[in-house]
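Coming up is one lone chain in structure tokens, specifically the form predicted alone.
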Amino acid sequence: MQLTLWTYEGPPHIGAMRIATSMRDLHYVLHAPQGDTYADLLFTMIERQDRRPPVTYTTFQARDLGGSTAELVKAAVAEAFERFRPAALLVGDSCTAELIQDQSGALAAGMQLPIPVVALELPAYSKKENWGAAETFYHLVRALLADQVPAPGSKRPPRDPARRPRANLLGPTVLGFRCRDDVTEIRRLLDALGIDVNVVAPLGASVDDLRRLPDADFNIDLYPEVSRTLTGWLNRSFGMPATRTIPMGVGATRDFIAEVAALAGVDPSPLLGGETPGAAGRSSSASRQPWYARSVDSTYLTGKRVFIFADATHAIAAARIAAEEMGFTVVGLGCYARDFARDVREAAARYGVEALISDDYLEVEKAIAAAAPELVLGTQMERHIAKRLGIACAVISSPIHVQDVPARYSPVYGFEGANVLFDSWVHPLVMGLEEHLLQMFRDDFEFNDAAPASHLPAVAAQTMAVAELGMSDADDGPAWTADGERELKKIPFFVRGKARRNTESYARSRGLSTITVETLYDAKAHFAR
């Protein structure tokens, strides 16, 4: 067992609270002690939750040891299903109630209640929380599925051709990274096609609405740590197939409109007509992203050292987007879904580097700082790694905070996701001809700090130049080290005359008769404060 800080992923009870708080009828009653309701925080601290996840807490404490706690489980059972009346209900223990074996899912299968009660064994000391969320999305709709599911050998009737295409969108959650926008975009692609959404889940779905997935064509797996074991068990038992690319970048959502076409039997040729790969401009592609990636300022970033760390479904989207589409080098690879290693090791192994599979964030950051990265992409994690190494980052994928779940309109898959991935992933480098231009013109006779500003009149700027001298001299004041005096000429030039001047006030202020480069960085630290 490991003390840590940070974790990337919860106990898998965590993971079925993301099913049940997604869902819209759905109850989890958790046999859990005194204290375990902080994950409710989880939901309206950090996505912003108008209301309490739906789940019901058994909290025993430790005077109840000494009695009967599976007592607690049947109290909390009933009383969550008399006050909130589900369409069915989960239970499952925490991670600390599994130690007493109380059986709590067994329990609540024997008191008979008139709607589905799924009971979930998540073992909490050797899963993880994507893992509990796929299982429970899992098992709640196989035992909502259970009359329906054909015979062996049954072949799946073809689709009346007087329809549309359905097709459902499975695996997006709450907490995961951009969903709720992600779907949109996909149904934008999907009636692009001509195809239906049949049902999205569990994002925003009914018990009733999991019940109708198998009126659908296909299914589309958004997010595979959480839908691939469903989407596969529909496979096998009702012959749906499943899309397997994530359309996330402008060439994978091409291919994802290719997939998807191709389960549907529609001509994607309409959609596709302006995105000919290598050749998408302004005017042709759906997306700008391929030609801002082409624009003049952007080759500026072409060949930057780019490390991806993520889960396993973002991180390998991501590593295209970098190597494919912004002329990036990827220098590290990884993801600390060890279910998903076989994947990212595939990845990684095309861009000639060595698979990162782990949890410990300091292996993370141990991997980050030798590889020594010019961007980051990642979680929080590495937000606050890349933050300590001084290295830029944008967030890719979960775990969130507050910040990755914006207000506005902001998906990542889709040619709208390539825009939006372009913006957060180009500014943290501070790109840009500005940055040309302070490095051409830094030493320049007109770019110095007693040039006046080129739009100000002579006179006034002469009045400036002269009172700013008098300034310095009147007085005086302290006196400039050749080195303090190389380190003000790299600040830019339209604020180096308040930092030269702040930092002469310092300087007097403790009676400083020179200033150095370490008088400058103190002047700087004392005026940011």
Given for the second form:
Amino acid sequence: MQLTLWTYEGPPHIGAMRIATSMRDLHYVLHAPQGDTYADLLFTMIERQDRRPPVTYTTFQARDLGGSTAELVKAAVAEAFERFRPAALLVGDSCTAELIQDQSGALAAGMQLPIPVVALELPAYSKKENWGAAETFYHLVRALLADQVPAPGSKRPPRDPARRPRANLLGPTVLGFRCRDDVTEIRRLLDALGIDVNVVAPLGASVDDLRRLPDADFNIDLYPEVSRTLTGWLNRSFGMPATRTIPMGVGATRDFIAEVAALAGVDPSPLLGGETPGAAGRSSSASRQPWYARSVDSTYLTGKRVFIFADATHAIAAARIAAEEMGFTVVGLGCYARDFARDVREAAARYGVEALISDDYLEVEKAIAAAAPELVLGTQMERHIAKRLGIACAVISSPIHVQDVPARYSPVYGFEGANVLFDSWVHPLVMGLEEHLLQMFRDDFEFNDAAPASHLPAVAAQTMAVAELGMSDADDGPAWTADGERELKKIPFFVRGKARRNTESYARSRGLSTITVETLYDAKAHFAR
Amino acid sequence: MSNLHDIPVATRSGCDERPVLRERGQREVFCGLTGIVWLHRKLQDAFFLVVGSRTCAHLIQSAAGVMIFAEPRFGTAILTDRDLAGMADANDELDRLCVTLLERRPEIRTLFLVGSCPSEVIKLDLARAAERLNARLLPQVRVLSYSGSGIETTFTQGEDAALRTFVPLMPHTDARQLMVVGCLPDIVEDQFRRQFEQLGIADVVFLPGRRAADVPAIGPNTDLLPAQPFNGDTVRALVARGARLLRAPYPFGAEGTTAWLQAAARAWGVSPAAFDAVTGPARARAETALARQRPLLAGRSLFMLPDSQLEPSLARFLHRELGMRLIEVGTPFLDRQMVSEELALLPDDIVLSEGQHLDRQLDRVRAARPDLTVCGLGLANPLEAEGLATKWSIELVFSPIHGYDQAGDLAELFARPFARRARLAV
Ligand code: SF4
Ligand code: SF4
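Let's see the other form, the form predicted in complex with its partner chain, since the form predicted alone is already up.
Okay, now the whole complex, with that chain kicking things off.
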């Protein structure tokens, strides 16, 4: 048993729903009690979907147990087929149905429907949402391609040089992070390289589209949490290689272009020709990000402490951007899914931090409070944590909320994605010039703690104060004398937490039990070295 | 027999002779766990621990909208493979987890263990667990248990099951008192308390109170006035303890509130003149507020999908006080004893339905093309996309809507979709 207050991921059948809802003509019969229908609102509210998820719930009740639940499955399958006429059907159990062991998938498969019926076995007591999505995607494609798998050992014929290379974009789903716009962005990149998109799946795909997957020359593993299981199988069975780079950030986008060009056997220079890593000026990249990061107003971003916690894909990519493209200091890196823990640990080692692998919201909150970052890059959950601690925050991955599905075009992949990320990470921070002015005029009555930067909401001041309290370790830390405390108050509020922390750790390292004005300035001198 | 093959039957039974369309099939209704979302806010010294699956945890957080920033007073003990395979003794695990939880939250006085579908199916005995924990934790903390599982309860029945757990704990009293049954927002509770006081009914207790630890007494001189129609089991358990049930419509709108207060006033021998003097001004205020919304709603047709069991009461209010035309009034469960006074006030030419077969019901919605459809959040945007105006039913459970001073707000909730449509020109 595991105590949970908030969960990062739903159960695995929610992952299956994401696959079904992403596609056009697939239906899912879910053996589940009535309350499980809550899942519909994730799609209709958070994503503002304009149709119901294509899911039929059997809605069994206590009085059906020990008798008619299996009949319910068959009736629901028959009725769903009649009413919705899907091109293929997924059938599976929710957590409760798993316990009563009706074998819903086998029951449905035995009904001789004229369409493919894919039985899903998604263990609800050990697995979670992303795994469920990956597993569903893989089993669905596998079932649809069963008769196309070439004999083992057969070689893939080389591409007819007369036709443009073709790629599949795999992994985008509803309730994923910015998938809709990322796909558009990646399409543009591929087009510029002369590569055609064969199929995008599951988002917007039909069952027939999935049957055409082997027509592509290679796969783009866009969201590995959902697509890696499938791309691995397509590689083993059809000899289709897949990309490994996630094109998030300018550097990674350049690497991605090089990787894709190599896989497709095309010249990357239409895109990479204009990229001059390390150069200043507006013309150094197709993205504005590198120049914006070099412009002088960005100086204040230097060394900002950032804590990153998300799904593995977005977390690892964000860490590279933070360190290499924003000039931040990564003070924490983690993800909520164990499946990708190894990749995250490797990345964390590069930034000299220990990876946090946990789906315990409280543990994450504790780690963030302890690291006292100036910016949190996280999920919907970290948005709450950051708000509570009074720290700036930007959301970079699922789980998301309704405000993370913006109306405007806002990818996070590709060159335009890098622009979007620059804006959305910088925006929550105190703007450079403004920070400067706050310093200069800190004795002016209008520039006091209660007057935060103009673009921040009015609540910021209060929460900042709360955060400062939260950061100091009242119990075992050295005590502040009254004049020390008074001097500390003169330091602008947005750096005061850092000053307090530094001074206390300095005092602790010297074995001092009280902090005076002198200690404060000794510490300042110490850290300035 | 299968649910889905059940042929809908129109039956006539009970005191009200009205036919009911009973349907069984796919439901689009939350399970009883959802009640935790408002119960935990009301009972400030209680913690609700669901013993269930990741689905249960996900349901509550989706229903609560992850809008609560503080550490919530609810959580889920998620069953894992180890518990199911018997590798870990689920009972020991649960005890350990409860003790850890209470150490973290020393201010908690009552811990509710809330059963779910998985805990019911594997027959994890939460009542026994509560006994076991009580032996260890009382008097510091009392542990209670109930089931909010979706195989046994729909949405608001969770509150009924939770309140029901207080009944055996209630001390006996012979004192004359009025007990209002059903969770109300504090502000509404205070308004009612003032009104009862002005009527000369001083001994009023509310179930639940603001703290779970304050359990009211009960006895033969207790009059019960239900404030929510979905607490039937609790009311019947209280009646079994000797209390007397006052029958009335529910306090929605000016008319409903008057009738509801009147039931108490009559039982307490308040003179009609005194009653009018006390309620007159508030009632007039409510009527003025309703008159403002009436032009937007009068003559418009309404279709209510089943959700909270408030449907018959709200339909009565919308029809009689705002002039809406009722097409179908659906309710997940029709507790005739609890809504007899409401049913008597509904017009004859409507469809009253109980239970749900979602797709068939949506077929009826599409055929009728009502001016307004009351439905859950999972259906609202899809119906809007079909050009149908909707009102989310969950708001009716989360907002203060009872009493004279909320009558206008309640009407406004239904008028807003029309007001909004009138503004938008895109
Ligand atoms: S219906 Fe059952 S399994 Fe589903 S959330 Fe409710 S209690 Fe949990
Ligand atoms: S804001 Fe979020 S939680 Fe609230 S109703 Fe909308 S989708 Fe649901």
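Because the structure is predicted, anything quoted here is derived from the model rather than measured. Superpose the two forms; the largest set of C-alphas matching within 1.5 Å is the rigid core. Positions refer to the first chain, counted from 1.
When two forms of a protein are overlaid on their rigid core, residues whose CA moves 2 Å or more are considered shifted, and R51 is not one of them between these two forms. Superposition on the rigid core between these two forms places the CA atom of D40 less than 2 Å from its counterpart. In a rigid-core overlay of the protein, A20 has its C-alpha displaced by under 2 Å between these two forms.
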